[in-house]
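Here you get one chain, nothing else, as structure tokens; it is the form predicted alone.
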Amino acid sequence: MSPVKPLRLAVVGFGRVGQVCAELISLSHDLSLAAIVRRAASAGGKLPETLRSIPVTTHIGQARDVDVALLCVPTNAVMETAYQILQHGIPIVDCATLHGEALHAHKNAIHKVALHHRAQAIVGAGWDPGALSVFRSWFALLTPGGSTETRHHTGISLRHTTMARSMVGVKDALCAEVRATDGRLQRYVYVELEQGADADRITQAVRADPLFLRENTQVFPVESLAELEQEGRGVVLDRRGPPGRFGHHHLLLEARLDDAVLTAQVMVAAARALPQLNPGAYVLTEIPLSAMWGEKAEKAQQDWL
């Protein structure tokens, strides 16, 4: 059997997200970086050492043999973007950070469009929209008339990330707070600790410290607390159950991430899952999850079922 040829992926727009979902391509075994499509007025910016061989374009016209375009523009741009891509018969994923109603009539706008130019196109398809919005409809099937909460930063303590600094042999220190599954106020202590510095001693000082000594508190050394403020957003997402006969449920998922690299990780897996779909516009909760997989997608059934 002749190997399958890879899906060649055009990006469009190269800020944080694009330059991601470039650096993902380039390392993937089953795509192609086709081309990446930047405005005119930066078209001559410098790339990455390893994404300099890469054609650089400032319309999808003058891209060759692309399969799909993955629509990495501000979320005002991304309709404009959508149509004219579209209309050369070329798939898309677009991130537009929209929800509710808005995203509804993105998609159905996008649709008409995909549909006319017999195109494939996913919309929202980044961290959320996207990903976590199959985790709330996921939780909310398993708890049928239950109530979900969002939380969508969470909340820096300068008074106790002080406290955690001053510590001996503690190089820097930061403390977040969020609500436990009972509700109760928990702290995450992240701390950077000086070279040969214990973190079991350290771990002990914190929490017997009179600022933590009443609260649920886990302490987290880490490599680089630098790398770790990078990541920028954390969420939780809390689904409550109804109580009856079926159990009183209490679902949790709590993630501290770069959204912007989630997002790219995303819109390269709707990318593999685009051949399979018919021409119209769809969400991420619409499409298969093995579609997304591409290759791997045997492999991911063994291991993930």
Ligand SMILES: NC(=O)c1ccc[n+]([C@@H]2O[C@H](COP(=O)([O-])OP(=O)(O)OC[C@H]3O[C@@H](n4cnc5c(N)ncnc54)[C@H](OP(=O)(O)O)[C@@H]3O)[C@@H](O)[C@H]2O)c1
Contents of the next structure:
Amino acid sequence: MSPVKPLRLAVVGFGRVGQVCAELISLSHDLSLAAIVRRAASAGGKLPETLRSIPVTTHIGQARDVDVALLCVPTNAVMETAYQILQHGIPIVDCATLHGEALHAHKNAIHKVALHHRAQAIVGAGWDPGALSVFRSWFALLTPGGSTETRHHTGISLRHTTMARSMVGVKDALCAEVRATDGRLQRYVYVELEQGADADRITQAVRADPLFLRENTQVFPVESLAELEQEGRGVVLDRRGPPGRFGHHHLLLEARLDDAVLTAQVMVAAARALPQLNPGAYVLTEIPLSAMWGEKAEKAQQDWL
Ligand SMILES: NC(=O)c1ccc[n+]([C@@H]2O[C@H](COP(=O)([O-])OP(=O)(O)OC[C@H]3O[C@@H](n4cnc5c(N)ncnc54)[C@H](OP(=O)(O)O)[C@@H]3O)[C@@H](O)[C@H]2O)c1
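Same protein, different condition: the form predicted alone was shown, now please give the form predicted together with the named molecule.
Full complex below, order starting with the chain above.
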């Protein structure tokens, strides 16, 4: 069997999201980066070393053999950019930050253009809207009549912990106090380890220390504490089912994240699903999850079902 041809993607707009998309595509085996499309004012800008061989254009029409364009431009420029690209019959994925009625209207407008040019489009395919919308929808589907609360926070405040830091094998450590939804205080200890250090031994030692023993303490070995400190965003999705004869269900998702990175992951996954769709516009909840796994669909089914 001949190998499947990689899907050729163009990244349009090389800001936070666009840069991560380009990096993810260049690291993947089943996708290739056909072009980076930038405004004329930035087209001469330097690209990271790993992307130097990628053609930079100022118009999608100058890029060759593009199967899908990822629109990583500001939300107020998405419609016009989408229109220009769909006119070439090139399918698009956007991650416009629109919700509810506004996203619905955006999808309808793109749908008309996409149908006219017989191309596919996935809109609002980021973290929120996007993956978080899918979680929200699942939570609601599981507990009809319940109520959902979404709380955003600006990450956790981290402080140094001398105790963990002084352990053999620990380069540095940060500690955070996190209030669980039931009000209890939890301690998260993030440790950056020396090369070859035994993560399990250190985890146990931290938890057994008198300072943490009486607390609900979780230990997370991380590659870089500096990077962790940069991560600024967090969200708690809290769904409570209605009281009644089906029991009291409480579903909770807590995430600490870099929204640009997760948005890029969703956009790239959505691009893999596009060839299987009929012309028109879709939101993420309308896309089969297995299609977004691309060539890894079968393995994902074995691993996660
Ligand atoms: N759904 C989600 O969860 C989520 C999360 C994060 C971001 N987003 C959305 O993702 C998009 C990109 O966000 P970002 O954080 O990467 O923004 P950003 O860092 O500001 O990058 C946007 C890029 O678009 C290009 N651009 C700027 N103004 C433009 C204009 N008027 N017309 C066309 N292109 C323009 C520029 O790239 P060049 O200089 O290369 O032309 C700029 O670097 C936004 O629509 C944002 O709302 C969604």
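This is a predicted model, so every value here is computed, not measured. Between two forms, the rigid core is defined as the largest C-alpha subset superposing within 1.5 Å. Numbering follows the first chain given and starts at 1.
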State yes or no: after fitting on the rigid core, is the Cα displacement of Arg165 between these two forms at least 2 Å?
yes
Superpose the two forms on their rigid core, then report whether the C-alpha of Thr143 is displaced by 2 angstroms or more between these two forms.
no
Displaced residue check between these two forms: Val219, CA, 2 Å or over, core reference:
yes
